[in-house]
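Starting off, we have a lone chain in the form predicted on its own, written out as structure tokens.
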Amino acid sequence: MSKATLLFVASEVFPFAKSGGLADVAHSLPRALSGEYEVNVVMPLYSFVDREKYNITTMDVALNVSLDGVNYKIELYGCESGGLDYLFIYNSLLCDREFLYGLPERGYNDNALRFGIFNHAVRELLTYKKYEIVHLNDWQSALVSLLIKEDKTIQTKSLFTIHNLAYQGVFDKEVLESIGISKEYFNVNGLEFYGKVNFMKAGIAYADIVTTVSQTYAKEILTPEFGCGLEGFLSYHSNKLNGIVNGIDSKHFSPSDDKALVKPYDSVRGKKLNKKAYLKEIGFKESKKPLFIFIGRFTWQKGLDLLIESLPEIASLQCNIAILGEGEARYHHTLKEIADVHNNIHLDFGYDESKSHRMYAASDFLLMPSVYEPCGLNQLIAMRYGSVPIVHGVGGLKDTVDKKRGIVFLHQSKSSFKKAIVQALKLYENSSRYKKIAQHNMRCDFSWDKSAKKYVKLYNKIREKI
């Protein structure tokens, strides 16, 4: 008996182009699936991804997309990868960019009409290959399911998932008629927010299934403080919303078998190396004190403005502390600023898979001090590698730290944190108790195992509706 097709939808997918934590689920997520459904992933063929290197070729596929009176080259390209076939939609407005999505601080100009390029070219495909299902994220996908409920030659249904509310694609209104969608759809129950257009609405609108990141954001998202705007119509809409906590690939970070660590290992014993190889690689020498890490995005949401007002008070105690990042550039300077004046700060800037795996692996600590997280990877990644998490208590951070993994502070406040900070500094003078949380934390189950089975159970029931 054959599977039934579900095709994958997103802007980003680790290896061919990462910003954030969705490129890891576009990644993983799908896998785990592959083994109920077949699986195709879709994302736009970036300028800067490497066909070569992952054997990108192209496929004798037209598909055309018009809009408003302008004719859009698509080519359609694919590859395998770790047994999942993999398609890219190639438009050289869409593509041709030095980033994704543009700078840090603002997006290009002209995203509606890249990514309208995109969800159309994604309609053609479901045109030309049938899918059961499709799986659409963020704003950046949103759009398709307006345009297959419109098209009624597509049976396809759809899933919509939202990792992160504040990103919404929105737009002035006047980029309907360039983006080819009518202006019945402009309206408070389509696409309309307060006088623009708003992709992600479509998603939440027309979508069969809507879900977010974990059980906690889903309920968080209906309330003023977390809604951005759009609590009300989450409201509306919440019969058909759903809480699925994200996990990790388990095989990529695997601390007993990463090549990227100078000694992979199978307990917390086996940290030891890794934190001394680490630290020397950047230049710090005592080894016996508390390393404490922070690997994100260089923003607000990440908690960036607590953490740098802290962080000359944590510099001051007996520990630490590496980060590695990127993001808006007032936190680029200000950190430097920091860290110029503090000799047991080190700083990078950028983002490097590889160096993360050996802070993960060498960290006593991780810092997530963020306002709000729908799910985040980082915590489960970082005790996978046999680390304590301190978060802030929101999200998925509350759904997947507590006293018996992690450090978790309620209030997003300077005075919250530094308690946090000097109740793991009191932790890690307790050796017996910290190892036991930490060994705790490497034999817990961060896999997609059982958030899969849940997607596969909302596929499974919006198919009974075809």
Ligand code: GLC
Given for the second form:
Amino acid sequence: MSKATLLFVASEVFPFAKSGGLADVAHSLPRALSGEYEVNVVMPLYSFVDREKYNITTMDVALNVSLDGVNYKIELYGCESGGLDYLFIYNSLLCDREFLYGLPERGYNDNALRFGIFNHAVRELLTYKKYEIVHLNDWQSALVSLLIKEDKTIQTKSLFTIHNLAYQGVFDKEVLESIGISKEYFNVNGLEFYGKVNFMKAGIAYADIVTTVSQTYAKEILTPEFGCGLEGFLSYHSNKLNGIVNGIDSKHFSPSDDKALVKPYDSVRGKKLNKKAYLKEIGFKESKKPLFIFIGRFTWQKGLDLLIESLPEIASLQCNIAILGEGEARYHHTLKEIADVHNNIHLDFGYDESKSHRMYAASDFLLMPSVYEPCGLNQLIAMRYGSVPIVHGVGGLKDTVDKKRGIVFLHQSKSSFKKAIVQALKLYENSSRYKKIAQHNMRCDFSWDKSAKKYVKLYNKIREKI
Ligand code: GLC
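Having looked at the form predicted on its own, could you now put up the form predicted together with this ligand?
Up next: the whole complex, starting with the chain shown before.
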């Protein structure tokens, strides 16, 4: 029997384009699903995607998208990678940009139209090739669920995943016409949101199933504290809301055969050499002090305010700190100012996959003081590399880290964070206990196996309803 077909839609997919965790999930989840479903992945072919490197070629298919009397030329491209077929949608307005969505502080002014075009092109793709399921991710592909409900020729069922509720794709209501959405959807049960248009609402309202990336976040988003104004709307649709925790690609994040490492290892003892090499790489002296790392986007969500506020005090303790990331300019400035006056803080701007692997391998502790965290992947990667995470107990951090695996602090405050750091230093002094935890973390299963099965169950459930 041939497998059922699934189209996985995302605005970013690693390694082609990445701004955050969505790209990692869009890389690894489809691979984990491919045993059960025939999976295609589709994303925009941004101009910075390296067509040559990935052997991305035209498929000589023209998709027809015409919105508000304007014709948008769409070209379909494709490539094969890791046993999966990837499809790429190219339209000049959508794709010819320096960034995916704009600068971190502010998206491009025409993002509604750009992603409106993308969603319509995906709808066209669903008429060109029949898929049983379409899996949509975040606001950038949420409209597809509405477009296929409207189109009676399409039988595809949809599942919509919220990776981060704070980004909803909210635009002036005037964009509706230009993106070919009828005004009849502009009401509280549809896309209307405080007088504006909200793309995320389309996914929640019209998809057959809605998921988010951890069980705790699925509960949190029903409350005013985490609901970003959609708590009422989500509560109304809560009978189709599910929490499924993310996994990581255990082949890509595998300390025992990771090419980025100086010396791959399969037990916590093997970290020593990697720590030595990394400290040398950043110009630090070899040290018995614990190494704390922070890797991630410099945004409010990731707890940058708390990190910055606490850094000078942490740096005054017996430890080294290494930070890698990029994001809002205000955080770059302050971090640099602090790093300049503390010789045990190393700061690297940018995003460097291979360096991040070396940091995980070298680190003793990972700092993750996020204000909120739908799932979080870095704590999973850190544990896989035998590091001990120090996390704020929210969302996916709460679901994946407990006392046996790391240090969880309950209040996102300077005093709680500091207490957790002091606790970490004490734990580190008790070398046998520290090693036991780190070793236990290396042995935990953070692969997609269990969670992919949960998605398959949901896909099958909505297919049965056809
Ligand atoms: C977003 C969330 C993060 C999650 C990722 C993948 O980046 O902020 O918590 O792990 O999406 O789902």
